[in-house]
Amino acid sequence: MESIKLKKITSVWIIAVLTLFVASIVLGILMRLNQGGVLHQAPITFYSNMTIHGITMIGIWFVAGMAGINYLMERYVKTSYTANLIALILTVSGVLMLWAVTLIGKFHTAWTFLYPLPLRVMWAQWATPTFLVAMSILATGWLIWGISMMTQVLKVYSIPQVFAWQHFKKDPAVKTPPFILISMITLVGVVTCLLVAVLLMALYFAEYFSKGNFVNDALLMKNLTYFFGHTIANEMLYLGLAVIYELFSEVGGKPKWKTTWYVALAWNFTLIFILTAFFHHLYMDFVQPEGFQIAGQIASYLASLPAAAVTVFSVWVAVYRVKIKWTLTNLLFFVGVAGWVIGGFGAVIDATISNNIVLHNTQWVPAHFHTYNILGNVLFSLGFFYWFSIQFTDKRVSEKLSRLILSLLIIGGAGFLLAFYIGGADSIPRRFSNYPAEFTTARPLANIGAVFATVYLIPILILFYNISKRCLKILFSSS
């Protein structure tokens, strides 16, 4: 039974998340319509902005799914609050310093931060050392949590059972739920990645430190910014599945789904191809080993393959010709898997070598990763919030503006979506603050997108009031 105090603290860390939401949309639309023209931002002020806009995305959604798991894990073991509120002060402590240094000292590296930006002071002084800092404590933060759950999850399963691979036998002794599998399964993937992120950190440190004695490897910093960056904001996607997979059914009124032979080895092998697949990041890197582009190409390829067609299949299953308990909650499940099937079909294109060849670093890229993010992963976040919120209230949204929400989310996002999409296939690039005149198309769809993104904002707000608004209550209430 969920504790008070864990109750609190994910009404804290759902409050939290949808204020940064609505505030990086902000900045988003802000730099759509500078680059349509339509606002004149200072360059500086234009990459600042899509700075903190990316890295504060990345995190927020993250920890979204990290507060979801966290929170549903406690059907099954006991987790660490004191974990959970180290994460949260840490993360805190982490943004705070983020914007500080974005919006005060306009550090201006994107949200990948590649070697060897950081360190070209083109900012205040301290801005470098502060930036490095607010990430090393977002990593820390973050790796106890995830390491905090792991541990309390091997005090009840074993690590074959955690992997669910006794389900290879037929009628195993020992059920893994598909929760604890999943959940295990993206927990080693962010471990991992985190701590690639704290080693990145290091060496970023022991070259700024070092007045000029010690030279990171630029090929080394580059793999290692990717494989943090991609594997992170690919695994909170896998978070969100992992909510999905304990709560469809349950909304649904219907028995919650099994683990079976398929599910185990589908997300088996999910854990090694979500691991190498960064390296389609690195196709333009041409020193780079030969092997490891392939092994980019075909993980890229296969880690998607297999967690989505299991999950099609199953969410597939669990509504045709079934008569089941749509709400708000599973809606947003059911039109999220849609839109991460769509952006990863688009993610796939890309990373096939001979179109990344034309893609690379145009609209394509951010728009594959938008789409599996404002219509996929968020709408997994969303879904749970609603869901965490209504548990304690009678009150819920109505049938009506449930649809609203859904139509304005649908319309906005595709819109917003379909303008990157388009500049991609024109190969407008990306990243530009203001397009030349050469580029004809590029104005008119940086507006087109802002509308739309705009449309986006509307349901966003409503989702805010109301779920903030019951989490306030749960956060203030004695029970």
Contents of the next structure:
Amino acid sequence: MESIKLKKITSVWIIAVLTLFVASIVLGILMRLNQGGVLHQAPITFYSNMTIHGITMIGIWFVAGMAGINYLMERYVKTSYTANLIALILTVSGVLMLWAVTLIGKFHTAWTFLYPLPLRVMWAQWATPTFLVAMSILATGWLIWGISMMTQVLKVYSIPQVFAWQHFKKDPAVKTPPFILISMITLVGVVTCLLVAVLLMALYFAEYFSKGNFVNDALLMKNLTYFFGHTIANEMLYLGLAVIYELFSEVGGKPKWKTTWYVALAWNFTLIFILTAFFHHLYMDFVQPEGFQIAGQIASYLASLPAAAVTVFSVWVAVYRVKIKWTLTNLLFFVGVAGWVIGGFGAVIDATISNNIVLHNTQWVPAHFHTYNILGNVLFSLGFFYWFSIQFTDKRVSEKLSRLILSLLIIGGAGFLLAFYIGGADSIPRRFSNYPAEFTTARPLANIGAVFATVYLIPILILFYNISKRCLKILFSSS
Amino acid sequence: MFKNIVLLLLIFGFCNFADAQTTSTALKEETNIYERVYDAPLQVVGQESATFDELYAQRPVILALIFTRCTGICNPFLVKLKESLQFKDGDDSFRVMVLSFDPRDNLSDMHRLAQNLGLEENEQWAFAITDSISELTQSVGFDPVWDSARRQFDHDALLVGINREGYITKKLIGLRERGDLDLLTGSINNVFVPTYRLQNQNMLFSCFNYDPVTGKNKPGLGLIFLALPAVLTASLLISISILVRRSRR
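Let's compare: the form predicted on its own is above, so bring in the form predicted together with its partner chain.
Let us now look at the entire complex, which starts with that chain.
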């Protein structure tokens, strides 16, 4: 069972994630208000905010997923507290450096830090090396954490068992829990993309310190950047899904889900194809060979659609004409799966080459990734956070408050996203700090987005208060 | 059984969605780059006949493809080009070659066009026709489509930048601003254009290495870097599995 130390460190992760989430939402609202012409930030301030907003969101929901699977993994294998602690310390250090780099140093390359932007210093001199060091620290900490969890799982399950290959035959002797299967498949992807990050940082450092004696290939750097960025943004979703596979039925008072041949097959597809789906970020790069572009489109389908199909099927079977105990946890999971699927459809539309020609770099892009994050992955983790926090207390969020929280999340989230989707369909470009008058709908849409984002923030603050209060109690309790 | 049917339907639905796409639009500006333009014989208004390579050998060429009976983009396209290049009057680092791709056009049609634009005395501009237009348009990736109902060509407003060696260095489609034309005139004069990075001996890990002799890309060391992390993870997975099994024994 979960140790006291694990409960305490998980509480710290949750409080840290929620605090940074609230701060990042505020930055997002400020950005939309600036795009709407209500605020007048300097472009550098806007892009610095955009950079830290993106990096923080990716980082926090990744560690939220990792903390979630680490906590639940203790049910199956003994996990390493030291690795968890190292990851926490290095994450806090990295995040502090990144906030300093962007808010004080005015580093503003966007979270994608596409080559050669970080090396074209248009900010404080110290910001570029500090940014590279911060990213290296984060990658190292998370790599240690990921490899540690992989090792612990492999102590109990063999390689064929962790990937559930025995389920392709009838009546397997050893049954792999879906949680172990999805966690392991995700960890393999996580470790791969973090190794890419380490390589990427090494290449940046090499060019930065070589004073012109070594230059990087822009195509290689862009491929590596999206190999890391796209993969980690997807893997964090799968971390959330591992939690759902473990908890959804349990919270509803039903037997645990089991691994079947099609669940194993779908997730093995994800294991293989998620590592090449990032090619869809390079459709506009004419120097990338056509074969890679086609591979990117096919991989985008095969990495996501089978896993989405089996998950939707599993959730649907679990709730359709079945009496289950609904709590805030499984309601958040349920809405999260819907958000993930809707956002996923938006992503697959954008990953289709013929559509990408039209949608590339329009607001469709933030529309789809915000969908599967704010109405998908965030809800997965919030569901876990809430479930975790009520494990050690009798007090629950009342049914009335739960209903209010969910309603505001859906209304706020849907309105915020709709403003992006309509903007995307109207070919409004993304990442503009201010919109010229020619984009007639851009400003009103940005302001509508900001209003709905504020509505979304209200239930987040309620949950932040509720969950953090309980987590603090866990943190300072002696038993 | 019921569950399996629903699952199959769901998968079928997702797969259908995946098929719902058409052939991608080509990135036309990127086609035929660094290929040689066809050496067509030209009849130039007010000048002696010449071949294309004689012209671009004198100075790089910006080729504008139009036809005089055009009721669509051609006229605004040329007016915009003239307006954008007015600050480069007298600049002898390039020549603008306005070439008709309509076999019906003759030299007097082109002369009239030059007069209408007020460019017949401008040495920077040349107006020409050729009897090898299909070979030339093919070499620059220009594909006008004849619409017999309107008796008009459906075509792009295309500018092709050709350097002194006859290579296409850049293409622009549509009515473009001065900034884009500066990149075009820069590229035909072999000036560094920031959108493309030239080969550099300090670049050790290119994904592909361009061979100007064959015009083909060869795989470079950078591709290994793309595969390396996945190989490392697989090795790590197998190593950990072996090590933990040994320690268990």
